[in-house]
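Just one chain is shown here, as structure tokens, and it is the form predicted on its own.
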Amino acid sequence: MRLLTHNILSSNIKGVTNGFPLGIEVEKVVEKQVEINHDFLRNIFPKIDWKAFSDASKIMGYVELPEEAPEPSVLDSDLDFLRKFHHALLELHLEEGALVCPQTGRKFPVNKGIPNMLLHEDEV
């Protein structure tokens, strides 16, 4: 599961009002090379919840991103930042582990890079 995916997932358990961001429990992280697409990165950047993204990248062992979201203009002028953003967003994969609801602590397993967000009957 890429951090791009993590940044859009939330817990939909009945009664949960604060289901984002999901916590991450890491068992295995893999890096998968992806060709960089500058236009995609420029377009997705404003849609990313930076704090959730930055925190998740640190949990996955990648500490190269700044704490605070940089100005969007950095995407046009700083190729080093663009590569780091690309790497964290698209090349780091949570292969095995769990996503954790911030409100209930319910764990959603991630196996072979696929998060299982199915709810139990009593959670619907």
Second form
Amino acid sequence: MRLLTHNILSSNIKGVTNGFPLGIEVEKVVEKQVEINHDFLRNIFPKIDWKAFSDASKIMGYVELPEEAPEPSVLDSDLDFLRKFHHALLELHLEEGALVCPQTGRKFPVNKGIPNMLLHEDEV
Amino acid sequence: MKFPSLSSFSSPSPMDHAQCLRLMVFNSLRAGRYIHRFWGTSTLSLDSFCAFGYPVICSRMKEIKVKDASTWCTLVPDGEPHIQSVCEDHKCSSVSVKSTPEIEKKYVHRVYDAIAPHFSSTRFAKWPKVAAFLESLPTGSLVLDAGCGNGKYLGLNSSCYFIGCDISPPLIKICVDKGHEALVADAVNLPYRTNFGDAAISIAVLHHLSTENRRKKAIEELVRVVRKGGLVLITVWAVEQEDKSLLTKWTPLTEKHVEEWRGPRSPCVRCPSSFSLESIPETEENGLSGHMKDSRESLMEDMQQSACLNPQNKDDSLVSKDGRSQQEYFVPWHLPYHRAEVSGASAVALATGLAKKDDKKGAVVYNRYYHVFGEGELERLVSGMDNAVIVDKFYDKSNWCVVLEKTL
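Having seen the form predicted on its own, I'd like the form predicted together with the partner chain now, please.
Now the full complex is given, and it begins with the chain already shown.
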């Protein structure tokens, strides 16, 4: 699971009003390189909840991202930032661990990079 | 849960609570007036029991609390069981639309789990209409594929980011092994933030949902997860198949079976579905379109007659006596023997009657549940939505398709 995916995931358990962001429990992180696409990064940047993204990247062991979201213009000029943004967003994978509902503490397992977000009967 | 015959209770010796419960329920069924629905962990509160006049040291059933139920079924001491609905209003349902009905668990989920690798190997041709839709999306779009199967469309547009989800873990494993981003989730309850995606696709998915409410819910979810102005492409199998000979290979489902397996359609509780399926093993040879065996048939009829409340107006999709089109089917999947050995799922499926062998074809035959769509049905499902409009609709290769745009 990449951090871009983490940024869209939310706990959908019945009764949960604030299911985002999910907490992360890390057992294994893997890095997989992928080609950088500046246009893509510029388009996706406005969607990202930066705090959730920055916090999650630290939990995954990557501390290079700024706390505060930079101005969008930085994306046009700062290649170093783009590279870090790209790396944290798309190249860090949670292979083993869990995602945690922030309201109930319920854990959604992540195995072999795949989160299982299915709910039990009593959670729907 | 197996029910003893009435004669086994002729002895006046004391019974334990479990036997007591079984007796009461069995008699209720035979009385044709009273239904319980049991989940694995139903709880009882019992007082002194005398409802059926059996000299047992047991308690009178005051209420039976069934898991997840918002309706209480009550026995009263005069011995006549009756139903009290304590629904807050007339629209309550004890089963959430997000809860998976038995027919989907058995004839969609388990089947795809069992056939995943073989199914995936046959799913490679990219449908031009879907490809065109995806290629028309702006660079950097976040595309959500709900019911992505083996991930055929993930990454089709390399300038976009795709997230796939499917109910089947083996199929998702295939997606991830190919390098895609995918997760296990339910199309009726997507684990995505509202308004995040740029586009969503649902390709040959909704026809596996067995109630109109679930199909509507899945469409609402697709619209929910995209931003305002975002597009949603939905394709479903059509009643009107181009190759009519295909229909001869499908097994039409009769109304009796569909009612039992769908669970509640009406706003208020109908109990029998999972109860009957758990208690009665299947014995038919030819899938489930034939008539049930005698004892089971009468039991089922009792249940239908005793259903707590009157069913609502029938879905358009049911077989109706006025001759409207058949829309509920089992569609076979032939898993070749040499592919079936790969996972133990087929052995289990054969043992439990979920699949059968066809030696002539050298394959394990599974049935997949389909509700095929009639012309205009997708539009009708969308027409009630206040946050989406249809921007395109077409029929292509035996599928009905719509493109929706989220408006607010």
